[in-house]
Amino acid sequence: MNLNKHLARLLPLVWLACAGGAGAADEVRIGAPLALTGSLADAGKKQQAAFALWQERVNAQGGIQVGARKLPVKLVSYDYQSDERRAQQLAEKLITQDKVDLMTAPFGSGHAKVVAGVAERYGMPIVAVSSSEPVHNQGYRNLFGTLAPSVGLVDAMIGHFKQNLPALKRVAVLGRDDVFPRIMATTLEKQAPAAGLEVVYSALYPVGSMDHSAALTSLKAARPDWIYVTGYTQDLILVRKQMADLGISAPVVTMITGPAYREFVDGLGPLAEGVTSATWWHWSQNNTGDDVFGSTAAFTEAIRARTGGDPDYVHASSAAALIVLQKAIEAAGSTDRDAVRAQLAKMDVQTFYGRIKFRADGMNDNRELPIIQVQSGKPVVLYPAAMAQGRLQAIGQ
């Protein structure tokens, strides 16, 4: 289908929020490429969903204050289908045809990579949710992130684990082979054993896997004490069902990171019971900031009135990328490009979501990132001690 008849059906997704007959120079424009179809449709509906709630709040305040003005926003969104393909190219059309100011990355460290290429060649900045280094080490000028760092996630849980259960020796490690399961999967593996951790079995599957059986009956005869998988929800709720069906079990069951995410435990039901892992933001925490939401609490209420569920580091992570935005808009006066990559590469601020300084690289700075295991149906937060509401628990035991 020529790509222009098809971005002409895509028209409809297009998020009006302001006023008709508004002119560019008179709102200010936020493009987001979305996977609201697709493998990754689940966090794209809930990127929509924490990006409208942010709107509707700052358009109710009167909008972004750039300058001596108060101008409306509007996001100007449209869906890729969770295609990389298609992600280009909307990305370009959002650039080259529709005018946007700035723009948000989706979510999934590999489409955030393409898009923020895109992103890069046109010098336009750009706010992801992407945690992965290979996504951020490319020496793009314009691009940054709301995610720490990966590693911050696999030195929590070993540091953790080894600490509540000693005897934990021997490790089994199977990630799929996409960019941000890839490098939970590998970093795993190269800092387990100066935790005195011996890897056991480690392999990668291929993106579109439905049927784990082989390498799950090679991971069962490595006899590990803790099992790590690597992937996207419904990659691991597949493993874990094939891992019932085969008898395979261990004291320590993570995956990464499906626990946080409520299509994971609704999947699974009791097969989810005991499954670990980590991640960037819990709605239990306590931040406060200057921003439309004020505290994790108001934004855990907007998101629970909005979805009839608790929000997720997706939702939050995601609201926090268009906050960034606003302040660096607000903190330069304009929309001007140069000046709005230069207040992020600066930002030091404190919001709902937690504290957000960006690297050099553009990553969110390493700080406690909170560990999480499915108990009684739920997931609830191991660590930090500040955030703990409970204690770890070995499976079968």
Contents of the next structure:
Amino acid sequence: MNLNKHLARLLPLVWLACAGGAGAADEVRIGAPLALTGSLADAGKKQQAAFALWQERVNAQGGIQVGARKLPVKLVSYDYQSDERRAQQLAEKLITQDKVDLMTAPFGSGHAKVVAGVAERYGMPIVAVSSSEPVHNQGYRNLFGTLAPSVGLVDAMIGHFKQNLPALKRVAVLGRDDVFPRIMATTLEKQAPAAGLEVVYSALYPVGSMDHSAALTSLKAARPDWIYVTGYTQDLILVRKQMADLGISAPVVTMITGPAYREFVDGLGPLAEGVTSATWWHWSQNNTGDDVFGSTAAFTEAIRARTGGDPDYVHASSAAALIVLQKAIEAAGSTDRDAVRAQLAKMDVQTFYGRIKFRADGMNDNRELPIIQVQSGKPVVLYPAAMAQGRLQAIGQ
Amino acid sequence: METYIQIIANGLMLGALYACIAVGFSLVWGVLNVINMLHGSFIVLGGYLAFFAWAQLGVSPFVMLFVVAAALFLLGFLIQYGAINRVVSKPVLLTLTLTFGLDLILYNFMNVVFEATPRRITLDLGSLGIGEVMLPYDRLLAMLLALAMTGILYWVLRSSRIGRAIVAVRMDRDAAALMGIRVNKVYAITFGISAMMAGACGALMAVVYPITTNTTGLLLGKAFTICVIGGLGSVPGALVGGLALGLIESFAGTWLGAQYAILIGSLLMLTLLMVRPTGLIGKRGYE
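Starting from the form predicted on its own above, please write out the structure of the form predicted together with the partner chain.
All chains and molecules follow, beginning with the one already shown.
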């Protein structure tokens, strides 16, 4: 009698456990370590907003088509506090304990590299939202990234600036000694001579620099007519401010990828005027695609409604990462890792973000990357011609 | 020649800002023997308060400086009185751990409330040009503030009643207590003054630097390096250490390249620890 009573009490628990187990099998689980606090929180929150928007849209349509069934999507995400070691631990947890089906990598080449390393160990396909060449040259089979190679950004800028200002001869390069900013600085240094540009100054500043006046004093003495600086927003704001303080200017001032972010323009005010950059995506593009957003304009409107501001490439690249995962699952007809990886490798789709086709190293092979310039307080597209909103304006002219 | 003058000017202005960062840190280390891990967050908090007062209410950061200083004094006083005083006479590792924990709370609080977006007061004041040499007004102001703060502190410690009490507590806590000094109150006031200086420095820095929670560790590291170079527990030492580090980074950055500026500063700190552990003007035997 007592035993029956105990069993009766346990029944609801057994039912709950079964229901939970069944539920877990009836959804597509995508893991996402996000930097929601700490130094990369800004980008992390953009990633989170784009992910949530995509998830809402997909689930409103009943989910992802997996074989014969439509399954809702569950994003399993954790805040790794912009801490590399925590990102690594949480990536392990997502794979081994939360049993996610597929993964996305966090913003930034450094952290993407760490998380992609964990995914590679477990054979887990992972799509990165912002990863540069040094992340993709590790021979990882499971890593795919929605950004195009940095060399494409540099080539587009050199070509466009030389075409519009043929007198450009002397370029000065100041780059942050960090994964993505370093590759952007060294790539320009390598590509410049072929375009008839002399590199008159070149230096890398260490992470944690609180002052650039020494480097800028040397740079000023080199008298460049193109000043090219790479770094993260707070570095770039400081460099631009100190350039003004020291009376340094040039017809072209490029800051990679400062003007792509609203906070760069807000943090500099009038000093942002005329600064150029290249970016991977701009909301004025007019792409259309077979995805939950349908067009760049629709995506832009959705982000504006959600965040109150214009989307930048982080929003777009994040949403694109989930779109390619969705496409790969649908093409594979399952969430099986090998099948999804095979579909990602041969992916070639048109989306609101543009064409996505992965190279052998997993980078997106997109070449038509926009060049932008801050004009009247807003980033304006200069190139490609199809989406140009203005012409290059030399600073001080 | 003008390039050399510019390098020296850059170094002195950077050094003054470094001194501004380190003065309060040095005071707490000197008097309380507490390595205050909250210091970087206090500076950033000061910067945020000044930024939001400017952005939302249009208050000039140079006016807000005094409000921020008063607010941070109160915060510092309460933290010392309510928390750190309970363990202040315990081994230094315990106070270090406590301030580390408090810093985590303040850091994460700022992350949640202000977010990590770099923000700057875009009040560009321009530069004073002497020939080819450019001296930005905001940096000059920071330099004057650092000198003024050090001067006032020096005067307070030497000539005022509370200053003598602080010095007495630093020299011998037990004897000071026997002389009727309320040691816990002196500790709280000292910590409050340190936080006040950090806050004022942060308010001024928001005009020059983008303020973000990302820089709290960096600012703390700078304060630590400057105190070791200048001399532990010595307020003028913070000024000398700051100026020395600023000049060294400026020359190293120009001659050897930007990537070596921080490295050379760290090498100087290590060398001093080996050959002159008391720092450039620290007192021997101070613990």
